[in-house]
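First, one chain by itself: the form predicted alone, in C-alpha cells.
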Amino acid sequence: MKSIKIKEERRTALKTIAAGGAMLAFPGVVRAQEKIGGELYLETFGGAYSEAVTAYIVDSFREKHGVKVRVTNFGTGGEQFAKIKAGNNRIDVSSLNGSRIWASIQAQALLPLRLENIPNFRKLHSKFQNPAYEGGSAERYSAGLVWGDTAIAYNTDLVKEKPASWHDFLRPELQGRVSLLGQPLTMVQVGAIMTGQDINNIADLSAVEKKLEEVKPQLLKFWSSGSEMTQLLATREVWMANFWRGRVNKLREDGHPIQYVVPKEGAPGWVDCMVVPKTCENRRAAEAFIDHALDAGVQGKFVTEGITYAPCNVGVALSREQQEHLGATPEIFETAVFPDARYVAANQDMWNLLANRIKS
C-alpha cells in the first residue's frame, strides 16, 4: 500500500512540474491573466493630433477598460526621443516617429511588444508588421498607427500658380514666405530629392548642403512642430512649406485656403508609431491601449473624423474619396519611400552637423 501511495504522489508531482513547464513554455497563458486596470501615462504629439487621440482613442479606451489615462504632450519628436532615451520619467505608451525607432531600440529604451496581447497587430499592413525602420530586429518594438508623406502645403489665395516641384520653393516672389521643417532628417531628404538623389542612398552630400543653402534665403524660418506650422499658415505669415497632409486637411476644414500637393519628384514617407518605453509601469494596460488604437473601427473614426492621415490597419473601410482625402490610396502607398533605419542611424551625426551649419 505504501509503494502505491508513493507512486501516486510521484505522478501528482510530475503533473505539477509538467503543468508549470507548460506555463513557462507558453508565457501568453500567464500574461492573459494579467489585469487591465490602474493608470496609464500616455505622451503624444500636441495640438490637433493630441485632441484627436483623446477624442477617438483615449475616451473609448477608458470606457471599455476603466483605466484612468493621463495624457501629456511633447513639442517635437526630437524632444520625445531624448526623453525616452534618458528614461527619467514614467511613460507607459508614447508616440514616436518611425525614423527614431531603430535608435531607440539600440539605446535599449523600449520594451518589446508582447504581440499575444495585441491581436490587432496582425491586421497592420505587412510594411508595418516587419518594418524597415526597426532595422531587422528579431522582436517587434513598435506598432504603426498612421502614416503619410511630407509634401507641399500652400496658400491658394497668395500663391497663384500651383506648385509642381520642390524647386518652387525658390520662386523669387516667395522670398521670406517659405518655411522648412528644421529636423536634420527632413532637411537632408528635401535636399536629396531636389538634387535627384535616393533618400536612402545619398551619393553627394555636398550637393545636398549646397541646395539647402540656396533655399535658406527664401525661408521665414525653420519650423519645429506641427502646432507651430499650423499657426504660421493660418496667420498667413508662411505661404508655402513642407507639411503633413492631415494638418493641411484640418486647416482647410477650419476655413483656411490651404492645399496640399505631392511634387513631381515625389515625397518621403513617414509613420507615427506607438511604443512602450522602458519606464512603463503598467505594461498590460499599455498593450491593451495599443491594441485598442489599432482596432479597425477605432482607427476608422480617428482618421476620418479626427486627424486625417492614412491608417496602418488595412482593414479600415474607406471609400475611394476618403482614400484620396487621406492619402491612403494603394497607389500612394506603393510609391511611398520610408527611411531605412540603419542608413539613418549610420548618417545621423553627419546630418546633424550639416543641419546646424545651414541653420547657423
Second form
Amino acid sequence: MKSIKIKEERRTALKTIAAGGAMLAFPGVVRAQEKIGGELYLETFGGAYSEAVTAYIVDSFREKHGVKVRVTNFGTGGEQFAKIKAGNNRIDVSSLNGSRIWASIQAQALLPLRLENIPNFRKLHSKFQNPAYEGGSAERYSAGLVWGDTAIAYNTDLVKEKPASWHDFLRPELQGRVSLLGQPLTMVQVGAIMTGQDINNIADLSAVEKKLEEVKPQLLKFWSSGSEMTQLLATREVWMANFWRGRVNKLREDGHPIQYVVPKEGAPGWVDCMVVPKTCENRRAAEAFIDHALDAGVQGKFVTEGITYAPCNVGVALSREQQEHLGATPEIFETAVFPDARYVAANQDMWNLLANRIKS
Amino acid sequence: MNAAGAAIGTARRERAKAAALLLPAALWLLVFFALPAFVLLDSSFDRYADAKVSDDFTFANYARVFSESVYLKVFLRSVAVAALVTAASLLLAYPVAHFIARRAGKNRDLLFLALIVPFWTSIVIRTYAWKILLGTSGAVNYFLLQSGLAEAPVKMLFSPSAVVVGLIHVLLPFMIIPLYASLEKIDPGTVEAAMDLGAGRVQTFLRITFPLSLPGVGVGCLLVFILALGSFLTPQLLGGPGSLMISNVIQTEYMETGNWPLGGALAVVFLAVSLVFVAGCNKLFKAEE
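Could you please show the structure of the form predicted together with the partner chain, as a counterpart to the form predicted alone just displayed?
Now the complete complex, all chains and molecules, led by this one.
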C-alpha cells in the first residue's frame, strides 16, 4: 500500500514538474487556455464603418462569448496611429490601416497575435497572412478585415462624361469642384499614378509635386475624413474626388447620384486590419474578437449588409454580382497595388513635406 | 508677544493661506502644462529616421524648421490670419461690449447671458453650422437664388475668408468679455465731466473711454490673437486647398508621419514666438496705462 502511495505521490510530483516545464517551454499552449470574458475595449473608424462593425461583428460576439464590448470611434487612421504609438490608453483591439502597421511595429506599439487563438487567420488570402505591410517581421501583428481601392467617385448628375482617367481631375469644367484626400501618402500615390510611376518605387518625386501643383487649382479642398467627404458629395459641393468604394455604395443606397470608377491607370489598394495594441488588458478576448470578425459567416454579413468592402477571408461566399459591388473580383485583387509599408516608412517624412508645400 | 511679532505672525498666516489657495491651480498647471511642455521640448531633440524615433540628441529638427521655407510661409500666413481676426473682432466687439456695459441697463444680465450661451455648444457644431449656412445648397445661397440676387450658387466656403469669418464667430466672445469688464469699471462721472468741459462724443471716446478701456483691449486682443494663431479645426473644416495653418502642419507631423521630434520642434518654436508676442503686448499696454 505504502509503495503504491509513494508511487502516486511521485507521479503527482512528476506531473506538476512536467506541467511547470510545459508552461515555461510552451507558454502559448497555456495562454490559449485563458478564459474569454470580461470587458473588451474596441476602437474603430467612425460613421457607417462603426455602425456596421457594431451591428454585424460586435453584437454577435457579445452574444457568443458574453463579453461586454466598449466601442470607441476615431476619425482618421492617422489619429489612431498616433494614439496607439503614444500607448497611454487601454485599447484591446483596434482597427489600423495596413500602411501604418510597419511603423507601429517599429514603435513597438503592438502585441504579436497568438495565431493558435485565431484559427480563422488561416482562412485569409495568402497576401494577408504574410503581408508586405508587416515588413517581413517573424511574428504576425495584424489580421486583415477588409480591403479595397481608392479610386474616383463622381456625381452622375453634374459630371456629364464618365471619368476614365485620373487626368479627368484636370477637366476645366471641374475647376473648384474636385477634392483629394489630404493624407500625404494618398496625395503622392495619386501624383505618382498620374505621372506613370510605380507607387512603390517613385523615381521622380519632383514630377509628382509638379503634377499635384497642376491639380491644386481644380480643388475645392483637401478632405480629411470619410464622413467629411460623404457630406461634401451629398451636398453637391464636390463633384469628383478620390474616395472609397464602400462609402460610395452607401451614398448610392441613400439615393445620391454618385458612382465609383477605377481609372485605366489603376488605383492604389488599402487594407483595414485589426491589431492588438501593447496597452491591451484583455488579450484573450481581443484574440477571440479578431477570430470572430474573421469568420466567413460574420465577414459575409459585414460586407454584404454592412460596409460594402471586399472581405479578406477568401472563404466568404459571394456571387459575381456581389463581388463586383464590393470590388472583390479576382481581377481587381490581382491588379490592386498595395503600398509597401517599408517603402512608405522610409519616405513618408519627405512626402509629408511635399504635401505641406502643396497645401501651403 | 509685541505688536511687531503679531504682525509677522499674521503675515505668515496670510502667506500660508495664499499658498494653500494657489496650490491646486499650481499643481494642475504643473501636471497638465509644465510636464507636457517639458516632454514636448525633450522630444524635439530626438532623432527620427525610417518611422522610428530614437533618443539620440540632435538639433536637426530645429535646423529643418528654420531652413525649410514652407514652415516660415505657413507661420506668416497664420500670423496674418490671426491679426486680421483680432482686428475684425475688436471692431465688432467694442460697440457690443460698450452697449452692454453702458446702455443695456436692466437687460445687461440677459445680454451677457446671450453672449455666454454659444460656449455651451461645441466648437465643432458651431463651425459645421457655417458649412450648412454658407454651402452651395445652404441657407444663404437658397435666399440669394430665390430672391434673384444670384443666378448660380455663390462659392463662400473653403477659402481663407471663410476661415476668417469662422474664427471671428468662434472667438468674438473672448474679445467682448474683457472689453466689457474694462468698460464697466469706467466711472460714468469721468465721461460726464469730459462732456461738461466741452468735449464732443468722439473726443470723449478717443481721449477718455478708449484709453481707460485699454487693459480690456489688450487682454481681448491677446486672447483672440493667440487662439486664432493656434487654431486647427476651423481651417481644417472651412479652409480651401491652400489654407494650411501652423497647427495643421504640427498635426500632420504627429498623426501622419509619426515624426514627433519635428512636430515637437515646430510646437516649441511656435510657443516661443507666442510668448514673445505676449510679452511684447504686456509691455505695450503697460506703457499705455
